[in-house]
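Here's a solo chain for you in structure tokens, the form predicted on its own.
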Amino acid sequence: MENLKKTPLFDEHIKLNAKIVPFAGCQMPIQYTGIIDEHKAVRENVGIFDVSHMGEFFVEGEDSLALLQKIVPQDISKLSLSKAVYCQLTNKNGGIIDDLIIYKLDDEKYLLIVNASRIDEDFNWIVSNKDNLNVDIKNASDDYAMIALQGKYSAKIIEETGLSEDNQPKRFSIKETRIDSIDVFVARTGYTGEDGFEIIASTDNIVYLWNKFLEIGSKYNIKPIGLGARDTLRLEAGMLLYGQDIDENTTPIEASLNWSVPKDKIEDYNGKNAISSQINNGTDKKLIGIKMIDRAIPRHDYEIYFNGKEVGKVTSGGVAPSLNANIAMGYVNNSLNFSTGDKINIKIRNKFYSAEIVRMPFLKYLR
């Protein structure tokens, strides 16, 4: 792991006896006390995550809106001050280069949070779309680090840092403020299906904030959370993982992200023709939710069968600790018109195991 980056919190993970693995070019904790234990901590109390591997871009200038309108299907003109929106960065064919969150910090200033594995690709793509627009695009990923607090007591912890409940950002909003004289962005966003916050601060100050949150959170049974539980939490919440559930050969419509793509956006954007065609005419494949009936665990790339024929593949799957079930997402042939309740089979080591198609997010419909 010599050539991998370390986040500013690496030494804190070692002190907490984390098991370290390579992830998206970084040395990251996969677990501390155990995936199930950490998963339950977030669902029942509160967890703290190091998400400093993620990327931060600032897009600023009089043409910042015009640039963003060109590179994502979402209508950024409807984004009010301090609000956030989940977006996809699309290529000319409508394929997803990355999925990201865009926050509106000011009338001509936006913050983009991008996936760790896609920082360079995203930045180069956005710059290549700049053309003659009057806009400054800054990759500030090395200057900032990020901590996530997720779970029902996360707001209590933020309150005890001095940000009263009335002053905390609402869901999918961001606030520039200070914690112990440290400049921070506090966003009410996350990747777990629980209420929570993502705190962005300079790399110099993140260790102090991490330990402060752990200290305040001790009365709420806070636990540090690794990548393992982060994955089970996001899977239960039906949240997609770039490189696994979506990629440049997948469109937002195929990925069942129709809810995020407005039909009435006037401005042209990369892939608009392909995406509009799929909205109107359908797709060849679609992402579905799967719940196992037989006792078996579905994993990435396992084949999906229907009536004895292969019809697709699992993209993400595993144990759902909060649901006492084994679940998965996967793409299937859309011409078969699958619907909720349909029975399918998952091929695991040359055996077939029964499953059914269910609605997502799993957390909402299977609880």
Given for the second form:
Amino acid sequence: MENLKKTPLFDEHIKLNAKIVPFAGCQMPIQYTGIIDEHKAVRENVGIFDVSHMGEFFVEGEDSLALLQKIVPQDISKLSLSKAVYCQLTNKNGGIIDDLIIYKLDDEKYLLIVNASRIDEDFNWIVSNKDNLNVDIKNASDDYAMIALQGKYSAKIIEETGLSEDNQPKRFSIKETRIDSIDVFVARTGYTGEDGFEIIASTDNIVYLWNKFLEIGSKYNIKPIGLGARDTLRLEAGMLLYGQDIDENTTPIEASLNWSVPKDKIEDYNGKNAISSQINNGTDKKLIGIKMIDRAIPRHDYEIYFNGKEVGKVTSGGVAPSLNANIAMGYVNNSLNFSTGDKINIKIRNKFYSAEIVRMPFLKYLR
Amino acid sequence: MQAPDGILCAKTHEYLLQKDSVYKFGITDYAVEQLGDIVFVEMPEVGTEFEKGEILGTIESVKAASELYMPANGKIVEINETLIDNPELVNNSPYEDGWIVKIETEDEKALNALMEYEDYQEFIEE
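Could the form predicted together with its partner chain be shown next, to go alongside the form predicted on its own?
Zooming out: every chain and molecule, the one shown earlier first.
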């Protein structure tokens, strides 16, 4: 693990007895007390996550909007001041280079939060799309660190740092403010399906904020949450994981992300032809949600069968601790026109287990 | 965690513990610690015979599925049915309530090749 990066919170994780694993070139906590325990803490109370490994880019200048319009299918012209939107960086074929959140800081300044494993790839790609546009693209990933506070008491904790309820950003918004004279971005976004915040601050100040949140949060039974529970939480919430559920060989339409691809966007963007054609004519494969009927756990790469034929593969799967179920998502052959309630089989260790297609997010429809 | 006296451990982190004429089979406290929350145990049918090294079942944590290897030629004579609804017993009590199956074996050669707990501790520290 010598060549791996450490986040500025590494020593705090060690103090909290975290089990450390390599992830996206970084030494990250996979769990502290246990994945199920941590998962439930977020669903029932509040959890704190170190997400400093993620990337922060600033796009600034009079052509910021023009650049962003070129690189994502989302219509950034409709994004209001201080709002956030989920989108994808697409290549010329409509394949997903990364998924990200874009925050509008002002008319000529945007913050992009990207996946840790894709920072360099994304940055080079965005720069290669700059052409003659008057825009500055800055990779600030080493200057900033990020903490996520997720769960129903997260707003209380933010309130007690001095940001009253009225002054907190609303859902899918961001606010530049100060906590104890430290400059922070407070965004009301996350990767768990719960109400929550992501707090972005300079790497020098992040340890202070981490301990402050833990201290305030102690009366709400706050727990530090590792990557293990981050994965089970996002799966229940039906959120995709880059590199596993989506990659350059999947488009947003194949990944059932149609809700993030407006049909009426005027501007051209990378992959627009391929994506528009898929919207109109359909796709060969489609991401679906799966709930096991038999008692068995579906996992990454397990085959999906229908009427005795292989029709696809699981991309993410596992136990859903808050749903008392085993769930998965995966791509299936779209020509079979699957719909909710259809019965399929998952091949696990050479045996076939019964499952059904369900709507996502699982958390909303199965809870 | 205190392992019971007389325990025999495999390099693949299963244990055998003699109880009357049969052996209790489970996974060691070290394996439990490494796997984390156990959420599912797939066990063979009673009466199945396995050779040493064959896969007799699977234990699944939140993170991954791991195979259970037969430590000696023998026959499954009982399975721990309480694990079907309470797989977490393996976490809480790997040597007592969290045993997985009971095995009948006369495979002295394989039994002699297993490690005593102290030697196993040295093995996992390597």
